[in-house]
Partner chain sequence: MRKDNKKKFSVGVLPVYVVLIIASLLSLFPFYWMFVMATRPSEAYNSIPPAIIPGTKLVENFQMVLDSIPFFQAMWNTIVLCTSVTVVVLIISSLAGFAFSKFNFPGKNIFFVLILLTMVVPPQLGLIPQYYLVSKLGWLDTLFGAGILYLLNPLGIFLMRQYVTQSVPDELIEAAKLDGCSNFRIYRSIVLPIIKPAFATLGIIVFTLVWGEFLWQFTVLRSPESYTLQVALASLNNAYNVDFGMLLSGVFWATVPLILIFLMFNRLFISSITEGSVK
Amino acid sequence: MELTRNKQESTAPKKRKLSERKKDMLSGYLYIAPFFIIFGVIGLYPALFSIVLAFNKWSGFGDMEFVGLQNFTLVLQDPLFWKSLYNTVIMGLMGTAPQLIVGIVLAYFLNMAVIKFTNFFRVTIFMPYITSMVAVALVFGVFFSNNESALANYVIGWFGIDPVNWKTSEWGAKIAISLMVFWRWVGYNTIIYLAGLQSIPKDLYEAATIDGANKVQQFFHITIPLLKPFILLTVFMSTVGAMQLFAEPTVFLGSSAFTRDEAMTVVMYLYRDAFNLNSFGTASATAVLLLIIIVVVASINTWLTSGKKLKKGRVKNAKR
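Atomic model of the given sequence only [the form predicted together with the partner chain]:
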């Protein structure tokens, strides 16, 4: 009696399980389908189309004409492309590298147990991030106007520096744009570093204090190595973001954005080729080059940051 009952019980769930597995499979595909349909139409297809376009001559109308590598040679022989790449790298460096240091210092201060009102400071320091890039560029555009009475010119006047034509000078434009990138993002990075600091166990510091390590030693041998993944993350995001700089210079320069070259970035160069000059082929070649540049620069930066920190980690381990 008992045996047969057991048998019955064990066959019934098996059947149900089988059909359930099929149902789960079907649901699985069904639920991820919306994303992959969208991905196919506006992600994968355009990306592949871009790569094809990069080898063709096309103005958006009529037939494409295969031209081999001609688009790439055209772009690579254009001094304006190299100028825009130079601008992008310089503004990227000036806008993001200081964030690393300032962000870590601010996060370190915000994480100190003795500091009060940390939530107030956190909110105010983070606030620039919620403004849009366009808003930041317009506000800074008035602050750094070509006018002699621009607030920026007034402020540098205190230090005996002559007024600068911020929008039409080689370094004026770059400094103004780097500053707005810095201002908008430093709070964002501070928050990420703060999360990193809060993930470091307190007893590590207590143990170090007992061992006689001072605050500076603790900072370089505990804080920085353990913060490494967070630093890597921000370096990666900053690099990728900096190479894609578009809104800030475009809006800051307004009507002269695509006619002057002091602050033209690679994406602006691409945009100008595509939508002002209707040269979709060379613009796509630029897009492909940009992808390669981003991958290379991001890898180098990530490698540099991780390499340095690894050394410090090793020193720490050796001391142990």
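Based on the form predicted together with the partner chain presented above, generate the structure block for the form predicted alone.
Here we give the lone chain, stripped of any partners or molecules.
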């Protein structure tokens, strides 16, 4: 009897501890459940449904009809898709690459103790990122108006260039939208680079100054290498954002955004198929193709900016 009582007393606390552990686990799962429920309903389910829809023909009403790879064939054989992909890449390069370079330079100057009113300049540079797209469209719509008296045409007139129809010409629309993308996102990247610069120990710059290194040498041999994680982050995010370009050209071109091909992007092509032509199957196929393109391009950009290729070349030269 005493042995059984001892056994019961020894097992009782263990059961209580186990139940308390389960309660803690259950409460933890309940705390994080809202996020996963919202993500599953708003994010995961539409993504999976879009993949399924890419292999079906559906107008938004009625039953879906399985067509296999026919939607992908239709999209890949459409010249407008390749035109939109070309526009996306060109405007992505014109709007993204300069903002990354200018962002590093601006962050470097804002991090210098010599410059006064740094907080004012930081807020001013970041303001375009939080500005409403409606306000941005109004400003750039006036600046890049098709009128000969527009501010952009007035500026290029100083250099003897004829007025440009910015919203209807091939390169005029691309340049205007690229400048809009640059103006809106350069401050965002500058703040990220500034945070990276502030994490670099000042002792490194002091030691380099003592060793005789000038500001340019310090920038390329200390600043850039230590900013590498932040550069990788901005390159990846900028690549994904450039391939998903939609708001800027749509707001800038207005009602003619989906009827002209001078500045139509892949996402605009997708939107036109889905909501203007009610062809959700080809729109979903375009989304799947865009996902593949983004993964490939982002991987290549990350690999190039990570410096692995440069390191391999140095190793080979060292062996020789």
